[in-house]
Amino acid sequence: MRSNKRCNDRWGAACQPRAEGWPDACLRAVSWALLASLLVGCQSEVPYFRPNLVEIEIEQDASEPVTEDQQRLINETMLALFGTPDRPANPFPEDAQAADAQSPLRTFGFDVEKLKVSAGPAYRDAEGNQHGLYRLHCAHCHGVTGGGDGPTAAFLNPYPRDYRQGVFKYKSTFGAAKPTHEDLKRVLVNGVSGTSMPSFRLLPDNEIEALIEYVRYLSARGETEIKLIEYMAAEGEMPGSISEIAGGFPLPVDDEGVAEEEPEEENVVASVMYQWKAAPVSVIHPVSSPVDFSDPESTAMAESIARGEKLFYSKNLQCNSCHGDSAQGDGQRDKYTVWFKWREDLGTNNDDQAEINRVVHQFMDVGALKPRTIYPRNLRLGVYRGGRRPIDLYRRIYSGINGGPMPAQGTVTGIAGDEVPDSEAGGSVRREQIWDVVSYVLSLPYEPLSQGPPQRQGSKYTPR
C-alpha cells in the first residue's frame, strides 16, 4: 500500500503531477478555490459540484467513517482532476500558468471543447452559437452535479437518472460493461419512452455530440468520487498522490482504439476511464432470429409467439413472478435499484420500521431522495423503455437491466452472436429461443386480457 502521509501536507512535492499534467500554483490554489467556490455555492446561484454526501453517509452507517478532513481533502482532489460546473478543463483561470497548462481532462481522453460548449451558463455568443447545453437542457432534472437530484426531480417518477454510479440502464453492451457511444445518443435523440426524459431530436448533432460528452465527463467524475470515498473509507488514506490517483494516461490501446489493459485499482481516474474505452467489446451480438419481424402475421411468427409465451412462464426464465401472470407487471413490487441500495440493505438486515424511517430521513437529510421500490414494466402497453426494436428487446432479455433486478438470462460468452456456439455459449436458454420471447412480448399489447393468465389454460405451461 502506498503512503499518503505526504499528500495531506497540503500539496507537498510528493503529490505534485509529472511535468507534463498540472502546475504547482493550480495545487496550491485548489483548497481556497473550493472553499471559495462552496461559500458563494450557498449564497448565490454560482453553481459548484456538490460532494457526494449519501455515498459518506453510506459508508459511515457500515461503521467506516469518513472525517471531516479526509472528505476535504477528497473533495479538493476532485477540484484538482475535473474543475467546476462553470470550469471543468481549467478550474483556475486567472492563473498564467495554469492557463497554458494542459488540462488534465484532455489528458484523460475527453474533448475538452465540447465539454467548453456544455458546461457553464446557458447563452448564444455573437455568432448565435449555444453555449450553457447541459444547464439549458438537463441540470433542472438531472442536477448541476449529475446525481440525478435537479430542482423538478422529487416531482417526476421514475427519477432522473443519477450518472454518479456510473451506471446506465438501457445499452447494447453486456452486464456492467459501458453504455457505448451510440447508446448514449440513440437515449438522447428517443428520450426514454414512458419517462420524463425527452427526445432532443431537433437539437444539431454538434450540440447533442457534446451533451454526451458531458454526460460522459459527469459519470467518470462521479464514479471517481464514489472509489475515493470507498477507498478513504477502507484504508484511511487515499489511493496517492494525484498523479497516481490519475495514473496510467494515455491509456494503450489496440488498432480499433479500444483500451487493451487494465490500469490498477489505485490509478483510480484511468480504471474508470479504461471501462469507457473498453465498452465496444461487451456490444451483445445476436444469434440469427429465426423469424422475420417485418412480417408479423406469419405462420413462423405465430410459432414464435406460441414457444415464446411458454418460455415466459417456465422454470427457467419465470417473467411472470415479475412482471405478473397477465404481464402488467403486477409481479413483485418491492425491489429497489442500485440508486437506492442503502435502502435496500437496510431492509433486508432490519425489519424494524421505526428504525427503517429514521434512516430513511438521515439520508435524507444529506441529499438522497426518498426511496422507491421500481415496478416492473406492463408489457400490455407497448411502451419499452430501452426502445422496441426486437434487437432492442434481446439485448434486454439477454444482459438484463443494469442497476435494476432484471436478470440477465445469456452469459457474456454468447454476446459473439453466431460466431459462439450454443454450446458455448451458456445461459438459462438458448439464444435463439430469447427471439421467441421477443415475440412474445411484442405481442402481449394485441392478446385479449379476458382469455386469463395462461397458468389456468392447461398442462401445457410449467408451473410456478
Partner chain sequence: MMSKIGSLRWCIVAALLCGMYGMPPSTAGEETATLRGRFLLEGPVPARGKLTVNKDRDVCGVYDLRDEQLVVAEDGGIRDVIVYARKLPGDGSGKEDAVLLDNKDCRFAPHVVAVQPGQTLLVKNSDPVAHNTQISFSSNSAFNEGLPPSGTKEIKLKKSERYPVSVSCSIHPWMRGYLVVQDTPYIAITKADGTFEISGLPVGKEVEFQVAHPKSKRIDEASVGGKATKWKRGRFKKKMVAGDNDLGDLVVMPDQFK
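Can you return the structure of this protein in the form predicted together with its partner chain rather than the form predicted on its own?
Chain alone follows, minus partners and molecules.
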C-alpha cells in the first residue's frame, strides 16, 4: 500500500509544475509515467481504490470509532460490488465470462463494456482502440478513486470534483437531483469555463460515452461507500448481506418509466442508482421567455434588463448580498461547500483557532485537501462555468448551485415550465421574472463599472 502511494506521488511530481500551463504535456507525462511504472519498479503495485478515510473520520466523530475489522469488512464489500480500478465489478476473474455474467454492475444498469474501456491502464490495442481512458485523461486531477484528489488537485482552484458525494453542479435538474446523461456530456464536451476542467471535444463520441459511464460508476461507488461507513459507525454492523446491500435492480417502473418506489435504505446501491435513474424527472423546463435573446439591442431587451436589475437588488432575491453591490463576487466569502462539510460544521463564526487547527489537521492527515471557502462568481467577467446560454443561466438561478451556498429561487413544483401556472409554482419570484434576471446578468459584463453600483430601488437594507 505504502509504496503504491509513493509511486502515485512520483507521477504527481512529474506532473505538478507543468499541470496548469500545459495540461496536454502533463497528460503525456502521466501516461508515460504510467507506462514506465508498469515496466519498471511498480509492476506489482496496481492502482487501487482508496478507502474514504475522510468520511470515516466524519462518522466516527459523530458516533463510535470504526474498528480496523469493520473497515476491512467495508473494503471487502466494496470490492465485491464494484471491483477494482483495473477490473470494474469483476472481483473473481478466474473465469472472466462467468464472472461477467453475474457482474453486480450489470444488475445496476451499468454498461460494463463501456466501463472496461475507461478502466485500467492506458494503452492502444492492435485495432488502434484506446483503453484506460480515465487514467489517461482524468485521474491526475480527479484521482483514481474519483475523490477529486489526484496528484495535481491541490494546485488547482477550484479543486477538481470529488464524485463520491454524488453531488454535481452544472446540470439541468432541480436541487440535489443527479445530472442527466446529457448534462455530463455537456460538461465533458465543453469543459467548465473559467476552471482547469478541460474540454474533451476532440475525443470520439464512443470515448466520451465510455467516460460518462465511468464517472457515474465512480460516483455511485463513492456514494455507496459513504452510506456503508455511515451505517457502520452508527450501528456497528453492515446494513445486510452483500446481495441485500446491492438490492434489486432494475426496479419495477410505472407507465412513464419511473421507478414506482424508492428502494429500502439497506439496499444501498439500488437506492443510489434509483437517484440516477430518476434524474430526467427533475429536469427544469423554463417558462417561455418574454424576450428574444438573439436580439440584444431590442427595446424589449433593454426593458427586461431594467426589470432584472431591480430584481437582482430587491429584498426578495438579494443577489447582491453574496455577489456584491457591484456584482464582482465580493459580497460574502466565508462559506464552505458540501465537499468541506467537516469544516463548515465548525461554524462560520467559530473563532476558536486552536479547535479549527486541530480539526483541519485531523482531516488533512487522512487525505482531505486544504479547506477553501467558496467565492460567489464575479458576474462582471461573463464567464459562466455551467454554460453561457440563457437557458443555462435560467436553470442556475432557478435551481441554485448544488453543493454550495447559492440558493434556488424556484421550487420543485414549478419545474414543468408553462404547464404549471405561476400561482402553483411557488418560488421567490414569478418564473418569467427569472428571465429578466438572466437578461440583467448577461448585460453585466458590458455595463461600465465606473458608473458605480446601480441604483438599488428595491432594497432598503443593503448598505450603500
